[in-house]
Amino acid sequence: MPEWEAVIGIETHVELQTNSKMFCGCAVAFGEAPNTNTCPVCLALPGAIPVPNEEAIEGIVKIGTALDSTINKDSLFYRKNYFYPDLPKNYQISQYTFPVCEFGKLEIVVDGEPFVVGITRVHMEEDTGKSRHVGEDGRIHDASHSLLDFNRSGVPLVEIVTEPDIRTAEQARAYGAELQRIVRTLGVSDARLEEGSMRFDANVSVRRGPDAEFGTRTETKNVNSLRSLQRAITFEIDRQTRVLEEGGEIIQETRHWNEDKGVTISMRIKEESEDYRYFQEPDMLPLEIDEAWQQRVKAEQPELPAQKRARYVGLGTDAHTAELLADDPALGGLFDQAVQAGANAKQAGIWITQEVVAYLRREEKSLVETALSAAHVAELSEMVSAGDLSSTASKDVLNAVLAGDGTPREIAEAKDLIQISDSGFLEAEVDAVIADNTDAFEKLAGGDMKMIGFFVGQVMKRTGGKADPRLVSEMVRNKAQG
């Protein structure tokens, strides 16, 4: 009997980092105290009209631009009808048959495999407001009440929906960190999990192999994290099969993961899409996206983060070193003006990743505050390049520069690290230790070539560790080889 086999899709809420609300003046803003940035509108009052915030609109046909997607010229505001304590108007403004942006893809990498994830909608809604259940786990379930707060009421969100073409646990974790580096990149949002401002569910089926029609899935809410997002599929997958094995049924419902217990807890039967009583918004016109304003989003669009990784790449970075530099803005910027100023990127590239990173761990400071320049790359790689400066003490040299004293120059000679790269000095030094030690020579020469690193540490200790190592072996090996 073939394997077990999930199936899974991708509903992410991204909230926009705009100055106003969806359709209305509030200000958007996190850890205000609760219910100041309210008005008639997100508070529906009656005879609050909305008004749609053209910022927004912009927002998500960026997003929509860089999951190459379908800009709709047409869309329309729905009413989606359910009834929750925090949801103040008792339905919610979103899209429904005619959404801004369709048909889209995104493309992400899992153990070195390329894997297209389809991306069936990128359409514009309203949040909701917040509910606190004030009890022991923070769960309405054992609440013994609850707080309403609608700061958050009207907050523009964007709902990306794939389509269910994701397979694993961790090619979903893969598919949410690189849409959380698109968002980032296009500046559309912050995107701080930690804050719900990017939030995830996951819908999660289990069927008898590839070929087997898809079985009833189940939707877990509000993932708030990465790491949460892989250990929920997991869970659920393991479920969801395990019940079936036994001969269960599963109910199609929507249930919430529980980050201490690692589990994910029913909470009510899922809702079909009838149930929410979609139509039009009455009280907004179509929404028109012309194909001028579709096309200057797209020359704006900034580099995305699978197109630097590529170009870092093509510099001369490995895959990881790149991928750390484009995950970081102010690493990113710094590696690109040093490349520019005549940096080996290879070598720019470890550095900033490694050293630099952890200078600034270490310290806990930001790039800026540091007195590290694209200049003082360039100088450190053109000094190593040039022999003048060993690759050990380049690392000391550089943790110089961050900590303000002086250029790499100026550091290795205060330092004493300038490496000695006169030749006819060099070929002095080695001659004498090959005199003192000719019966490693002749090991040596009869073709024993671990003997040169013993030659070359003879040298390093007779000029202080500061002969040049690369040019102190070559000498070594020439005259071994006659």
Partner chain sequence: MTDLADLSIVEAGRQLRSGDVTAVDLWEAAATRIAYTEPHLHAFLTVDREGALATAKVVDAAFRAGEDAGPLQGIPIALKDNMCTKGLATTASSRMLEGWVPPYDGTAVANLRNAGAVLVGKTNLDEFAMGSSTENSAFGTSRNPWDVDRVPGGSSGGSAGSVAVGSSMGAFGSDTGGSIRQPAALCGVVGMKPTYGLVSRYGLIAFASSLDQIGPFARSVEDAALLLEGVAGHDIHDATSYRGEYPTLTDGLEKGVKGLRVGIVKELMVDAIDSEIRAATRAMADKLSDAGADVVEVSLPSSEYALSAYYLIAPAECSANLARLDGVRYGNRVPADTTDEMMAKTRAAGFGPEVTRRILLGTYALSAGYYDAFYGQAQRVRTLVRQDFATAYEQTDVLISPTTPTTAFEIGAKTDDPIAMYYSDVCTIPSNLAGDPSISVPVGVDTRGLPIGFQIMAPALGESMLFRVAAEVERLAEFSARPSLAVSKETV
Second form
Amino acid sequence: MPEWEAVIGIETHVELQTNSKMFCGCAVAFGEAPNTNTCPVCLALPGAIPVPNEEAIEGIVKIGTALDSTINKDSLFYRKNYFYPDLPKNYQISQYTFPVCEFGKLEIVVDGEPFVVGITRVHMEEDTGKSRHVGEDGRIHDASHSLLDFNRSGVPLVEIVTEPDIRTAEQARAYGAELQRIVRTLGVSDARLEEGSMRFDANVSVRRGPDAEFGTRTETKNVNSLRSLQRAITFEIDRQTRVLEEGGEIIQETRHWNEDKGVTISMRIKEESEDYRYFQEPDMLPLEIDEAWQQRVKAEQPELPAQKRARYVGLGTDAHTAELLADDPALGGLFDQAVQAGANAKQAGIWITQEVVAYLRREEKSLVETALSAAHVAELSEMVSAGDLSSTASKDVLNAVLAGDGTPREIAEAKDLIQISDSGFLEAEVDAVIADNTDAFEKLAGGDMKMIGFFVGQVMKRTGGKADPRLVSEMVRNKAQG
Amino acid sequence: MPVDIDIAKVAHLARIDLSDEELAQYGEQLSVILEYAERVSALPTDGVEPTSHPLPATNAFRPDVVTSSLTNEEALAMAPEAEDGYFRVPRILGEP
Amino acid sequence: MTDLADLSIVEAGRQLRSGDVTAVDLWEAAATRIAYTEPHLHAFLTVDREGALATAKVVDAAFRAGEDAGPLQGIPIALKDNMCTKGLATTASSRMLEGWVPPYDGTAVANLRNAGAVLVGKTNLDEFAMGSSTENSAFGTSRNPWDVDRVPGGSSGGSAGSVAVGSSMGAFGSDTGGSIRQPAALCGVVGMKPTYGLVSRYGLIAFASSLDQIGPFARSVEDAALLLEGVAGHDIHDATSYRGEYPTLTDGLEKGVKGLRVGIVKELMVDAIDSEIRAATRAMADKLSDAGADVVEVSLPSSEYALSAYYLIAPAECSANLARLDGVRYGNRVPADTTDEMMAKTRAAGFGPEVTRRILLGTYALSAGYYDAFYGQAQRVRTLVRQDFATAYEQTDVLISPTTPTTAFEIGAKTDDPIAMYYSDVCTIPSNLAGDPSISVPVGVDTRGLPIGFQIMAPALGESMLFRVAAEVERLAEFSARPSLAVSKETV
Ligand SMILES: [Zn+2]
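Give me the form predicted in complex with the partner chain now, not the form predicted alone.
Expanding to the full complex; the earlier chain stays at the top.
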């Protein structure tokens, strides 16, 4: 029998970081005192009606464009009806037929292999409030009562639904990570999983090989890191495989990822056939995203992470460095400016992703809190290329620049780290050392190349360590070979 | 032709807790009204676009500007029950 | 001398500006009228004596300072109790919202305050504006001022009755399927539903969002136009608010109907319409013809399906609009062990039978498997109704018909027969489905002395034409009768 294969689809909710909410003027803010950013609209007071935020529509068009989607010129809002206390209107304004975006795709790379995930749709909706369950350990079932905060109610929410194209937990994670990068690059959301501004639901089923029918799927919620997305899917694939191997049956249900125990748990909701009674939102006019709007968004689209990584590799960085730089806008920005100012890309990439990152981590600082500028990186790069500074010393200089001790040259001079690369002077030194050590030189000339190190060491000693060792080594070798 | 209605399911969807007698009574009334309303199906509407809105316009937007919210006190002044700045409700069974 | 409570808004405005009367005088006249009519009429749920007096004083100071915000400054105006008023209870005549005090003003209310109107109080209605008699109010039925054993119509029955007896000089209601025009007809006043989108719905407790529209009640066509002018205008808080150029409302009032093409709607002149009403409609059509209008018969073939379509669309929208009334954030709550039970019990206790019926009806009409047969089909019928109107307006400037199939009926006469009650709106619903403006003007009384309304309909944004024809109908009708409750004041 063929091996088990997983079939995975991901639904992602992204909160847009607009100034104000989707349908009212309340501020979009995280972590404020409960029920301080609410108004008649987002509390669903009688008589209050929604008016959509233009910037949120702009945001979803940006996301859809970055995901290579068709942007529907005509798009409609619907009411999705269900009663739940965190949903003030007891219907969610969402989209149904005619979402803003359809038929997109996202290419990811796993283990060096490119892989395309189809995007079914990207639609606009609003977030709910939050509930806190009081009593016991905060778990919903054991609570004595619940407390509701509507600050999040009505925050613009974009839902991105993939085709069931994903086959492994690693691919799912890579998809999630790439989507997060894109959303951040577009500047529409901070996409923080731990704060819930980006949330994944994973639909997982397994089947006997790629030609078999899809199996019954479960939906796993409460995944709040990329790592737990991968873990939850891995767990669910294993669980389903085991159940089926043992002759059991998979129940179509919603499951909850328990991070501490590393398991998915059935929510034990009888899956009543959901009847959301969708109908077109009569408080709202149809959306019309015309050709001009679509073209403008396309023209204004920033360089996407994949494009940026490809460009960095083209400049000479390795793939890993390119990814690190592309992932961090501050580091990537510094890198771009440094290269622009003349820095060697490969060198600059390594300094920034290694020395600078290590410094920031050690000092618990962000890049802007340091004294380092792109011009410093370029200057440092030139000094190394010119032989004025050894690459070992360059790391010390870089750390001193970060600490605010001055420009690279100032620091190198102050620390007396400038190398001697004057060949006339160095040749005289080399000749002097040879003259003092004729026996050793004979060995070298006889082919014992290990002796090069001895001569270089002697010259370094005579010059107080300031000679360019590369240059000295070359001279000694030339002299030995006559 | 009277319309067959699962009135208990409808009442649950609408979150209205009705007694068996009330359910029977509303079920009967709805059946009569729907029978009357069903006359709409007599009208041939092939190729007719539905009107969900009387205004032939699109794109009514609000600029992304923050306006003043209610204070916590104003919001909770209306609440049947409140606690620590939150609206308080009995325990919630299940997720949506 | 005319009692100040019986002045028109136009005349009161003149006297306010000449200094002959003050806003406080007008308010006191209204308050006196309220005091002796309310025990019989029950038009009001709340009378804001302190607020009205305070506003009147502010307005008088403004007049003295030469500040003039326009024709509604100092005019006592009543509001249907489904219009949110900051700091003043707003209940929509529902137990669910008993005692609820909104923290905000709806846009129409805010516009009236800015215009210097003296808001006298909140008027009774059928619960959440669902009904044609005010019998569905949780707080008692309003009475018809012409015969207190009869209904004032609905759902804006309190506003209609208040204007009829002079306890306000003008009032506002909301019209979803005829809820302004039908009670206006039954109470012998002018009632007008504007083009959908002309008046912001922000702060109007929604019944059916794609149909609801706020409009005025007045004792004259000109007053109605002034009232509408006071509230109409684009509103950033309502996405369906009209964004184009607004029609002028009062500049055609004197122009007459000479040369205008007037279509009398065949389908609304059938046997199901009371014969006296048909006769009165026909007589007014003849007078219009004599005045120079070209009166022709037109057909709205889909209109016989309009009522059916309406009773699918409006309940469907209301089933979602009223879902927010769940006992969580405001309003009354029936305690229970879980939130789900609490919501279901709260809603069962809070909603009256008609509202419950319509929520259930709408929930069913939207549910899986029935959507297309009911709601979808009703929306397509709506398109046909609009097409019918468009065709009719190719050959006419306005359409005319009776406003109602009967004059005011006795309290309790139709409460056990929802469909008979729904039929009260048969003439008014087509304009709501089309989104067009429409007005009812009193043109006479029947043999029982009950007023008869005459309906004029115009295409979207045709308010100028609508008021122009209505003004001529008013002149031709010479309707001067007053309800017994208003004229028998000395004997009370
Ligand atoms: Zn808000």
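Numbering follows the first chain given and starts at 1. Only a predicted model underlies this, so the values are computations on that prediction, with no experimental measurement involved. Note that the rigid core is defined as the largest set of C-alphas that superpose within 1.5 Å between two forms.
- Core-superposed comparison between the two forms: the CA of residue 51 stays below a 2 Å shift.
- Residue 475 shows a C-alpha shift of 2 Å or greater between the two forms [criterion: core-superposed Cα displacement of 2 Å].
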